[in-house]
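The chain below stands alone, shown as structure tokens; this is the form predicted on its own.
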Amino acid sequence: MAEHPLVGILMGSKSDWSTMQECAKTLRQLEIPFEAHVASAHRTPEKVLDYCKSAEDRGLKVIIAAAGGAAHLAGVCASKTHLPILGVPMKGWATEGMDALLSTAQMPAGIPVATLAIGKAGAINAAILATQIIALSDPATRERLLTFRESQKQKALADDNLELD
């Protein structure tokens, strides 16, 4: 979904689609037009730089950056923009994305970044709570978004008739 993306994926590398495209199936069911991007913080700032001060300009909603060990991915984008950046860590090779998590939810004050949980569910939540914010001023995706909600509930209490022995 690229047509008037109202959402921006960022990853700080290519292997980070792996979990992001967790982010990408929930943003697409519930019909939320994004577009995905790898830029590094640290290889491609200058990438990073131009695509956030653009965002805006370009219609989008929400910036979901997803970087792992040192993540400044989503602070940068939020020094760089006044929009809402959900900043998703990714497991790393030393410590399980606990250093990502660290590093994204450490912000000065004055600059936020909502942190997310680290991977998979991180991915999948931020894309729920872009949705939210889209929602906040879009009758449809409210719509949209209750009836995903309601899918949710009726799941989790299918999921309860359990045959105990």
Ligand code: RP5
Second form
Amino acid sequence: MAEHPLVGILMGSKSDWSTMQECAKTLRQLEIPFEAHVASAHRTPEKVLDYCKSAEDRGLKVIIAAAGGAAHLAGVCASKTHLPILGVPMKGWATEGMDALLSTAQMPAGIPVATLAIGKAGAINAAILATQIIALSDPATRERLLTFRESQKQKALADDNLELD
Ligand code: RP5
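Can I get the form predicted together with the named molecule as well, since the one above is the form predicted on its own?
Full complex below, order starting with the chain above.
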């Protein structure tokens, strides 16, 4: 894990890591220093609160919170810090992640959670959105972000070589 992380990934369970590795991979690709921890809103609430309370002082700019089921993690994080919280709903054991999507997205007015798509796409987009936030005040990150977007565009253009008959 990075010595001076800018992004903290919190997961409700180790079982979320297989999906959230996609987030970590994307942050690495964009050269954003990050750390990742398991901390649960219902199993280890004190750990979540302590982590979020100290996040700004430790230099974090964004927290990505991933949880499944009745997913309270992102909302609990948001209650304890004014740093942007990006919520990633995990596919759980029922409803294909719709439970986590609604639990994460439907924050009452006043304490927002920016909620991404369910699963892998959300994990990747959380990393990109965190990078976009950091890029607002860091020109080098902005350059890497633009390069990343351009390479995505070039790949999509190169992929348009279907043999249609
Ligand atoms: C949530 O419950 C976790 O974020 C995970 O997505 C889900 C299931 O957790 P485990 O029972 O696999 O630990 O808190």
